[in-house]
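Below you'll find only one chain, the form predicted alone, shown as structure tokens.
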Amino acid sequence: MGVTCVSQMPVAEGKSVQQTVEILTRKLELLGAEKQGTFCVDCETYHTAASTMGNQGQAGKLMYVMHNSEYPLSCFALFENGPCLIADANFDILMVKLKGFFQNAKANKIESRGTRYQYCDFLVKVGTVTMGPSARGISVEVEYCPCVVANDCWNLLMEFMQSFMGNHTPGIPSVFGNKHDSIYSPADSMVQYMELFNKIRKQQQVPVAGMR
């Protein structure tokens, strides 16, 4: 595990989410970088029940529930602004139990699903955001893998970026402005995953607001 930037690519204008998928993908290939199969990254939101709430009109917590590829057997359980809880893949089956507490928010489940890349020491994932059955962005991760303090090699990702993502080359991620010079860790891309997959869910609800 080394360290990773999570970002969103914005749809090409004029082109289709999978169209844009596909100009970026090429681009990886032009360098040459090579397909080393697929990913798949999934968040489900939870919020705590109403009867657990003390006060009426109480703000209610939510907490995500993600699982990632990169590792089959962990489940991370990330609350807003809090600690990321890694536990094993049963925690599912906790949460069907806790249902009293935390109620599952099914509508609003997101993934990101596509293809894994390799050059040099470089990982990169090119994934299709998915809400139910339609798709609503483009997610773009970048591992440099050698290395596991954020500090020491972000100048060198963010090159690497550049390289096929130009204008789009995301800025230094928050979560690591958090680290300093402290080992960066998986829990560290699931809360860069986790506010990217709630910046998609925010900006497709704009359009929704302004219907009548």
The other form holds:
Amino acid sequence: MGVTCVSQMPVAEGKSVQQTVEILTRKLELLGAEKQGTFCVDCETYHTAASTMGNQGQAGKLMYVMHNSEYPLSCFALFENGPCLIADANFDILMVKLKGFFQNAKANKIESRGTRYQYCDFLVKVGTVTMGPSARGISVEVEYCPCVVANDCWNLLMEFMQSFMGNHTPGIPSVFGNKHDSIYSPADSMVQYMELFNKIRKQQQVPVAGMR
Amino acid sequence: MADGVLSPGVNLEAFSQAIAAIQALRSSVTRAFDCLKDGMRHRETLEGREKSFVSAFQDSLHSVSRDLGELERLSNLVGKPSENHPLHNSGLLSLDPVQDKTPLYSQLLQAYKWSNKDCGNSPLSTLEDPAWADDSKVLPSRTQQNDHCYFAPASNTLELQYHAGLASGLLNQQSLKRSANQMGVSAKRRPKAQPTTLVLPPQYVDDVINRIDRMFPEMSIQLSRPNGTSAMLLVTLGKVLKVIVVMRSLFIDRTIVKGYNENVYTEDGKLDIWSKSNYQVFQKVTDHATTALLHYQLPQMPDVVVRSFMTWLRSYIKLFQAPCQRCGKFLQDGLPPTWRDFRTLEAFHDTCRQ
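Next up, the form predicted in complex with the partner chain, please; the one we just looked at was the form predicted alone.
Now the complete complex, all chains and molecules, led by this one.
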């Protein structure tokens, strides 16, 4: 897994989510990127059940269970500031068994779907973030496959993102700060996605007129 | 077939007689075995039976030895076929009877003749066999009168020489020779002057590599000899890349550069020295590394060469961090600056150098 940066692309003024995605993909294709199929990243939220909280009155922890089509046989489980567990796909069934301890907040399920592009050694995924039936934003994931140390290639990644995202190029992700010189892992991408989804959830819903 | 047409040394009459002698020998041997098989015939006394059996068997053995002697005499008369095969063993291809479908031998002769430098002195000039002229659609016409040269006109060979001369001139401009022998050394001296740097004890090679390993902290070198005496190094540079170096005594033969997270072993756990990297940037660096190992040359001091190559390779620790010294950017066509100058070790894009 190469170093990845996940960011949000704001919807262009006066345009819908779909149209902005189309503008972005057209820019990528002009650059010379090749379409290579689709991708999907989804996230489900689990609350710790009230019965296990005891008298201390601590706030229930939120657990996120995520899937990434890049790793079809894996399932990622993470707490907000806590560890990330990488398990195999049977983990979902395990969560059903743990109904007593973790309850699924089904309304909070959020996912990002879109197309995958390859340009030289870069992998770009532009996806529409949807919560239920409504499209809430655009996620852009850029991966530089040959490099495995996060801080080494940040400048390189930024230069690439600037070539098609222009002014909307994000700053350095927070996970990079914690990495120092350790090798980048898929769990770091999932943490970035989780943060992105939380941000989008808190944002105001895109006005109906702008949606397709 | 007339006598001595195909092969002037063979006495064909003696040949046919020898074949008849073989048949006679075969029948007398069969008779001897039949006699043994039939065993003793009926006689009045046991003695009589034994005597008649032994005399019959003796007769059959005599006839066998007589026939064998006859065969030996005739085989000496037959003589050896002519040794005059042009192209030696490939002349045996001419014995293939399916001449129309696979005119292999005649085409082979034509190709040899064409590529041969000196038309007049070729051993093919001894091929004056009129028997081959029968198959006129296979051979070119024999209207050429000069110097037994039946085949391609001399202009073809002259062209070849001309082009070969041009090519050698161009190639010699970039001297890629890495051995210590000079060109034009007389053939007598060449076999004696064995290049000593090619025959180094493996222990010496190991020592040199270990010393270089200790030179740079961020570079680690692993040496193994899975295939005989040539060393194979796995050089790991920080967390950026891995290089597989195939050596021949202390000379670097070939390198392959792969990413840090790529698999460098084959399925059975051996070092994979053939497959390329999956990433374009490392394929590019592999090409540059090959250029570097041809650039750093010192036939008399190969350990200095290895040291210089490793120093050059070490500059790639900043492959993803260093911008190009010429254009100032990080990316060009999606690639970071992959070229490292041989003297200054500065980073350039492949298209930005010079």
